[in-house]
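First comes one chain, alone, set out as structure tokens in the form predicted on its own.
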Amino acid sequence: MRCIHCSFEAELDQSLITCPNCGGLLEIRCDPKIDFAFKSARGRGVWRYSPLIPGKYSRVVSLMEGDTPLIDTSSFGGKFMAKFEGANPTGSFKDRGMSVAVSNALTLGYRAVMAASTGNTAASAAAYAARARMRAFIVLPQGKIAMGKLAQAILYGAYVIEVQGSFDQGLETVMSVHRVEDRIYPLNSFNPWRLEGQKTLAFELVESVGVPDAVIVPVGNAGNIYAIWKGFMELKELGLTDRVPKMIGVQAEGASPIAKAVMKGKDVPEFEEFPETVASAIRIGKPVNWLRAMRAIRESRGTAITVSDHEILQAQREMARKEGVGVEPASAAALAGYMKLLESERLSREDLTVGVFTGNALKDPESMMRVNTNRFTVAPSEVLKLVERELS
């Protein structure tokens, strides 16, 4: 384990979450002596790759997450494939990391977990805590959470704490509680164990199609793009692949500190105090994993771009109506980004590109209701006439 801020190093220690020297973020290094081959892997989903998931676990807390569909799309030109993370048990990519992090918390003897959330983390943390018979405390920005996600957290029995402020303030609260309350295990992505589960998406892609030319990831708190890159890097270090794809981050224009920094060639983002976008899952102005994400983008020779709310909603509609895949607005940012990259010729139609569609459309029913629709109210006797008129 190594701190990415002060270079503190330690042997693998499952009790470590942040650097004991400076409080910075820790990175878990892959053991180059690991004996792993895809052909000998057993089972499905995240824990199929258990030799590549560090640590020992008294019990694996799983809802059979991972092994999500990789859908070949033809409507958008080029070699574009959709990795549909909305097929995970609670409907988002968060389940991959939550399985590992909650398993770790249970192994360490914790009985309560805590997370700040824009919605998907809340749903996932609450579900996996329930599975582990733990209490979950969820901190949410009041009035800023999509109804589908809030309803999930309530259904799974979490303690829902709404704060008057942003997600970033909620995350700071969770981190401060973690520093003084040793009975609470934090589940946000500053916890490196969560990212060990999320990296398995890269393993699934390699098993399915090999190493893509590019992987496009919506970026909020920025842990996922780093985790996926980390998965590809580990396979390369183990000699199982010979390259890493370009990692491309997409942020909404109203919440885009990382993308703006990358586009301007800056090393440090200018954080945003009041981020705003229709894509609530990525409405984050101070991503805790910004340094990890920018490293993944830089070292993979990738890039980052912004897309407008209009482009996001248009992509959400087109993904549903052209391919039959329903995704939440933050997920649709991946398609919006792909189309923009094709238009600017920063990606070629010949590049095998995978878009990571992070969450299911049912997460945010309000956004679906904003889409233009063919909706009618008629008497039963008028239905045939309406159908015949529309078919003519």
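Positions refer to the first chain, counted from 1. Rigid core here is just the name for the largest C-alpha set that superposes within 1.5 Å across the two forms. Note that the structure is a prediction, hence the values are computed from the model and not measured. First, how it differs from the form predicted together with another copy of the chain.
- In the core-superposed comparison between these two forms, Ala379 has its Cα shifted by at least 2 Å.
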Given for the second form:
Number of protein chains: 2
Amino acid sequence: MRCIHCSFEAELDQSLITCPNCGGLLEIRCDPKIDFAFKSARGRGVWRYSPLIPGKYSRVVSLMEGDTPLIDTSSFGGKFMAKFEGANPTGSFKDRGMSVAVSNALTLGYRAVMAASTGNTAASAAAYAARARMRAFIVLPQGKIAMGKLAQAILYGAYVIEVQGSFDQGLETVMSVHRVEDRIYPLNSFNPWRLEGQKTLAFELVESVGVPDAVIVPVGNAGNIYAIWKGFMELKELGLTDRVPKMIGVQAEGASPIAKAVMKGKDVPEFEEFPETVASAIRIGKPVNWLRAMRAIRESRGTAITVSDHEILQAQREMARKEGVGVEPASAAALAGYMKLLESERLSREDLTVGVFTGNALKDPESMMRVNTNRFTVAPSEVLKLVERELS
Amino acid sequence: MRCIHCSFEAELDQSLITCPNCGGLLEIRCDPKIDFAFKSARGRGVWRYSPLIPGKYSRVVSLMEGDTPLIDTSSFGGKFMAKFEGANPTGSFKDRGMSVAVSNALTLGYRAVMAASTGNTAASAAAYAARARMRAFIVLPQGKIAMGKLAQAILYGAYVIEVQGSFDQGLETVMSVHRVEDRIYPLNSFNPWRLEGQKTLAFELVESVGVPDAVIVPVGNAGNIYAIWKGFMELKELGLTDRVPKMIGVQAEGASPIAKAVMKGKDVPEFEEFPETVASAIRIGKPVNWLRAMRAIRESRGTAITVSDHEILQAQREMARKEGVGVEPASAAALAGYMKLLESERLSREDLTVGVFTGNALKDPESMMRVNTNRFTVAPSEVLKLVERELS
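To test you: the structure above is the form predicted on its own. What is the structure of the form predicted together with another copy of the chain?
Up next: the whole complex, starting with the chain shown before.
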């Protein structure tokens, strides 16, 4: 393990979360001599790749996360595939990492977990904590959570704390609780064990279509783009692949510290105090994993761009109405980004590009109902007339 | 193909939906001499079993439906596994059948489809029609649809017709439109091609755990319990298995024509004019597939029972809070039924029992939010104090 800030190094230690030297973010390094081959992998989902997930676990807390559909598209003018993470057990990619991190917490003997969330982390942490018979403390920015996600945290029995403030303030709160309260295991993405689960998305892509030319990832707290890149890097280090895809981050215009820094060629983003976008899952102004994400983007020769809320909602509708895939607004940013990159010729139509569609449309029913549709109320006897009129 | 009412028989004809002789329901019979072995099956989900799905399709309209998690449980006192159909592309088991039926509609040259729905069929039909570039006319009972499902139909661009009446009236309307309007392909479960997709759930169970002792299925319009039984029967006829599980149907007390008939030993159910239950997906008083379902139950030596709304909501909460699996109320009926059958010793703790959890909790956020949880609103600076109090 190695601190990405002060370069402190340590042997693998499952009890470490942040750097014992400077409090910075730790990176877990995979042994490059692991004996792993796809053709001998067994099982499905995240734990199919257990030789590549460091650590020993007294019990694996799993809901069969991962192994999500990779859906071909034909409507967007290029070779674009949708990795539909909405098919995960709680409806988002968070489940991949939560399975590893909660297994780790259980192994270490914790009986309570905690996470700040824009919603998806809340749902996932609450579900896995329930399965592990642990208590889950969830910190949410009051009034800024999509309805489905809040409802999930409630159903799974989490202890729900709504703070008067932003997600970023919620995350700072969790980090400060973590510094003084060692009975609670923090499940936000500054916890590197979560990223070990999230990286398996890369493994699934390689196993099904090989190494794509580019992977587009919506960026909020910025852990996922790094985790997926890490997965590709590990396969390359193991000699199982010979390259990594360009990693492309997409942020909403109103919450885009990383994309702005990348576009301006800066090394450090300017954080945003009041992030705002319809895509609540990426409404984050101070991404804790900014350094990791910028490294993934730079080293893979990728890029980052911004998309407007209008482009996001349009992409959400197109994905549903042309391809039949229902995604939440933050996920639709991946498609909005793709369209923009095609248009500006930063991606070619021939580049095999995978969009990571991080969460299910059902997470945010209100966003779906904003879309226009034909909708009528009639007596049953009127239906035939209505249909005939429409068909003629 | 064979009519289950008048015994009319015909060669396989993809254009047939109902019996040309009496208008009754048709059964599609699989050739018992098909060359199929699990070990040579390729691909994932429903179409992995394409040799067992009759018909030729000009294009397969698929969102990678099926291949859903089979999740072990440890909280309910017996060997009980959850087949989590909520992981399907639109969040319910309907996607399995919709993929086959919409592929068929496309092959036959239709450009519009229609379905009455309590919600899940609406979402699924709208998504697959969108993917096939067909129009979808959806008939819903006004004000009786879970929010997520209505929102899906809107997002996917369906033509939404809300009727002042029940689901049963909506279905009668679709059947009457079907009789006079041959430009529209009906997608309700009286269409036997849908059931050909739904039966693949049985194949997945056999491939992962063999033939269970019992399979518990929530029963609304009653197509699914028959379709799953049909899948098991076909494997037995092909010599790939040597038995079929007991098929057990669960209905809500307020919408239980089939369960009441089975419990009273009657051959024909008494339909209910005003079905009522919190489990909107099975709020059906006149199940169109009642004869099919009762045959599956009888021939498999299964049974049918009723559960109360209170038992359903309690099972939904237990499934989420003890196992981390989020299901909609209608699905939770499967667990409520299991608990009742264990208690009354109609199932043994040793019987390997699979509950079919038909739809995702996210389909019905309002039902989730009815559950009690600890929920507080505080300033970020108050969080630590709150958590310390709770841990002490």
